[in-house]
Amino acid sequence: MAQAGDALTGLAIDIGGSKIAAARFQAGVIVARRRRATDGSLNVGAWIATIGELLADLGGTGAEPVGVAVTGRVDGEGRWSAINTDTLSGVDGVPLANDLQQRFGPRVVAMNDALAAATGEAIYGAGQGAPAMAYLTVSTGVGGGIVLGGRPLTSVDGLAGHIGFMTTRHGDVPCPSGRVGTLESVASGKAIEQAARAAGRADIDAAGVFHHWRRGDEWAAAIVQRSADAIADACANLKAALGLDVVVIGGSVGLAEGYLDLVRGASDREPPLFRVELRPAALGADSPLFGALHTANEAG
């Protein structure tokens, strides 16, 4: 059984909303990487084939542990389902863990990508030493994972930790999850792009909005601030519900220059009891890879 601090050796794949990242670890170091764009319309057969291609390209033998982190919900039986069907349209109750183990061997585990990232940060990254921590990824969507007493919080239905689908007082638009006013519909990269379109800037993506914000454009500042305010709101709610010590922020939006400072500023406006320490993800975009492979090692 792998313990915290053990060197990781094996393969890991992270299927996110916009990209798939794969890596080979040797003695705790990533020695090879592969990356491709996510096609959210793929069916289960195509997903398994894609994973197989990446593992083969990294020299997978079927004997080493493999951690697979995926956007969406993975239940206690290893079934994979989309929550936001705009991100994944071809995934509904897919027996991912079983299919992967049949194809690539018994040492494969499948888990939610944000839970994998939370695990990685808790054991190897910014959450080390925190008795109660949450990880929030603010990227194409908004995801989350919670680690309490060193143990990732899971549930039979796989919904535990899906912080992006909690509602926020800063939101009022429908979310593809079926809820209204979710964190994802306000704070995510997609939400930032949609807000830019509503402001008459249909040709600007989330990175462009940040560029205009740093340049001092008021319309962009309002969009970025609303996202940061919603994330700070969620952190205060998590503090109230779970007594967290630390929230680790990751993702392309979460780690964008200046963004965490805005979240901290909004958090500082909360009553002191509801403030929580905010830290940037120490492992960056690799958090899910570390956490997924660690979980595969733990599984034996």
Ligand code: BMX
Second form
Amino acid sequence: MAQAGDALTGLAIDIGGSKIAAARFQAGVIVARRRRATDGSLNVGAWIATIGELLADLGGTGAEPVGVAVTGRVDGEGRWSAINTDTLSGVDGVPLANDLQQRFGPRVVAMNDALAAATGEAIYGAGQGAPAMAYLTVSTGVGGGIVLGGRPLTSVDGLAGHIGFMTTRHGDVPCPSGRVGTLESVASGKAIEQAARAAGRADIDAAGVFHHWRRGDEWAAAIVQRSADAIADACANLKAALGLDVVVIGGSVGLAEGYLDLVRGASDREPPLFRVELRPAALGADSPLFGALHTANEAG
Ligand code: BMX
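What would you give as the form predicted in complex with the ligand, now that the form predicted on its own is on the page?
Shown next: the complete complex, the earlier chain at its head.
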């Protein structure tokens, strides 16, 4: 799996809502890995220090390309901000690219985690050859990235591709982004946990809800189905807006056994014109690492 992208050499870090993954690539192969839990309440200095420790631990010299993928938006000047402030608190306009380049060399690139994953899947994974593709991660949040004609879609404010903050007809609750009825507030791992709490199962995380669903418990089936229905709804909307050929699904919820089949079933209830081919992420949880390092390599 880690053999794609022969040219990829350097370091990559993926800071998600629940875990930080770091890896050293050598000629397209991941040769070393590190992993930590995410502490969403860390201050800026602590984030930079954590990234520094991971880079040092992987033998970073400051001369190699480093791709850093983060949950949250990264604007055109490399400033990092949370959109869902429940996932990360106090991250608002952090000059991430600048700080990292000053400490760890000029070849550091910072970008949104789902955009990095979309780039990785488009070039090395399940989106290869698709003229128009999107990547959707269903994980702590719901992230997205769009690659059209081989070009990742970006915007100056870093919001482009944030599919999780589009609304869905399946949603009705407030989202920490400030919007109401977002995809993220219905379909994400956090939303699944919240729905379990509302069903009186406060002790159960998203993985536990999946366990109960597979055991045939109706309350869990309703929660998982609603998440899948909302993702299918978003895929049909994206097909209408962008004429996508493929949507690649990743993330710990997105890749949980049986979930993609539920999304496919819901998509099949859309009129044929609005259906889009759904594929699982070929690089698994490593898509953001591949895409971030690829982007750092391209940047020179
Ligand atoms: C949220 C948002 C996106 C991110 C997505 C998936 C924040 C902090 N994050 O929609 O930028 O791409 O989650 O990220 O606003 P993850 O935390 O689930 O890995």
